[in-house]
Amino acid sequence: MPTFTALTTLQGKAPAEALGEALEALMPEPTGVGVFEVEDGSGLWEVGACFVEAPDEVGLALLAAAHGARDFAVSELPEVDWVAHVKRELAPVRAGRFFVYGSHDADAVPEGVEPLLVEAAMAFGTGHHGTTQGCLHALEALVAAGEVKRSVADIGCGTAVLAMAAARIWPEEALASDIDEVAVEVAETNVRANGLEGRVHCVEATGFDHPDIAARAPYDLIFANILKGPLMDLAAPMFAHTANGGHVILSGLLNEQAAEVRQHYQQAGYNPVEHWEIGDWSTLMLSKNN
């Protein structure tokens, strides 16, 4: 059975936030609405929702002119399996030890790797993504200087992909974090899959919003694979929860964005020790000195 999504565009946060509430009220409702800033610096906001009926267009016409908005763009989309659709495009991706592949392709793992089963799932950072792979890159520059962490956290985890390949180097258990209950039910599937229960430790909170996450800090490493928004407002609440000596992985950021993240993360009290581009996505390293 075909889809149907309906998109707009508007300036500032309350009148997209205010749209999005009245979209959910539309007839015939739609199945999800999703509130998100542009990170492209425009102020703009993106306002969307999915339908398994087609929407009214005049409803919606009527919404975004109500609003403030541009006209909403209505697409019909295919009924798709889009976890076999990933798993025929999604290639294994190797960065640095680390061997990230899914089930299907278990017969391509190589010799003297550290493999990471990842299954395609509704949650973010399967490995092929620039961001998450620059993110391994830094924990293997981690590794390369003779870095023991004993108190890991993965903040925004998606596939616990991270926490993982620290659990797969250094003995003490990594804590996996999101916001998302679906990502976190994915994390603890794939920790169950690569055979890390008892090494990876996966909970449903907002930042550092846990009795757990508090529990075990400060943290030697915090991975944080956000985006510019949230890793600005976790700046301060982040050098909280980092040890003397330790260190933040950060990504989730466009090229141009890193500088201004960089910049805010050092008037928090952070230190930049090393930046890594891969394709648009940056992934920045800091650390936190006594």
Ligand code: SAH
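If you superpose the two forms and keep the largest set of C-alpha atoms that fall within 1.5 Å, you have the rigid core. Please read all numbers here as calculations on a predicted model, not as lab measurements. Numbering follows the first chain given and starts at 1. Compared with the form predicted in complex with ligand SAH:
- Annotation: Cα of residue 17 displaced by at least 2 Å between the two forms, core superposition.
- When two forms of a protein are overlaid on their rigid core, residues whose CA moves 2 Å or more are considered shifted, and residue 67 is one of them between the two forms.
- In this overlay on the rigid core, residue 57 has a C-alpha that sits 2 Å or more away from its partner position between the two forms.
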Given for the second form:
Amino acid sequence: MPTFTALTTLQGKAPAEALGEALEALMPEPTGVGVFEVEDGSGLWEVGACFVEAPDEVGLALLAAAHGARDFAVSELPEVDWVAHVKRELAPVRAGRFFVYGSHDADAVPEGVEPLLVEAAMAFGTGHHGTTQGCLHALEALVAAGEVKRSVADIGCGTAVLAMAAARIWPEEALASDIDEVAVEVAETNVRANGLEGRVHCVEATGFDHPDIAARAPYDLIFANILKGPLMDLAAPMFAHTANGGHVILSGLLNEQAAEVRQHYQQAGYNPVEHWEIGDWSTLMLSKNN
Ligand code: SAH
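Could I see the form predicted in complex with ligand SAH next, after the form predicted alone?
And the full complex, kicking off with our chain again.
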């Protein structure tokens, strides 16, 4: 759908608002009108409108003249398929043994890595964010320590990148859940694209609130790369769903939030194991040892 914009400036709030109102009545109708103060001390206001059809330039010129505004500048915005654009821009990510890539880089998968095909889509988890990378490094550390996890949950799975990474390492089925129905659809698509059908089970759930999550508990490993707020809420139910000797990998935290979350999880009964920082983001690993 094409988008046209028409922008002008004029002096004073009241004339700007009057022009904004007059624009609303123009045919073809604008899809939106904005009136903003130009914050440079000049007293100028900017009045703009968006249209899906080419606007009536004569009508705009008359309105501008009648309200003492400069002529409208009309432009047509190019149509951009943002998902396709992002796909072209995204380079593969290496995190430990994992190589997270889009299908446009299928030829670039090196030997000796665990490949994870994750398409840029309407879900978080292309591997480019420090929080995801922190979780993959934490998983790598567990594997390096010889841990074998039989039961894995990825709460807030986004693309399911973490559940798929665990499924590449250990043979049992991993559970991937997200509060967002679109993320669950994207997760299922990625699971199929990676040939992991039957190895990653995707459900739509808030936190641990799903019968399939309860049925597979307790978990030897739980990932939760969600923000601080939901992580704080999930400490008690997460502890209840963690097996003795199990680990949790928490991410989505700014470095300055990590200490508070760690303390909160210690109070819930966990023992801190490790802390990774990637850029501004922290990943925590804790264990449940009774
Ligand atoms: N695990 C992926 C995606 C992390 S983004 C990765 O590591 O890259 C965080 C995801 O958590 C989002 O998809 C969001 O929809 C989901 N989420 C946020 N709060 C949640 C909650 N309370 N329960 C389940 N999922 C949640």
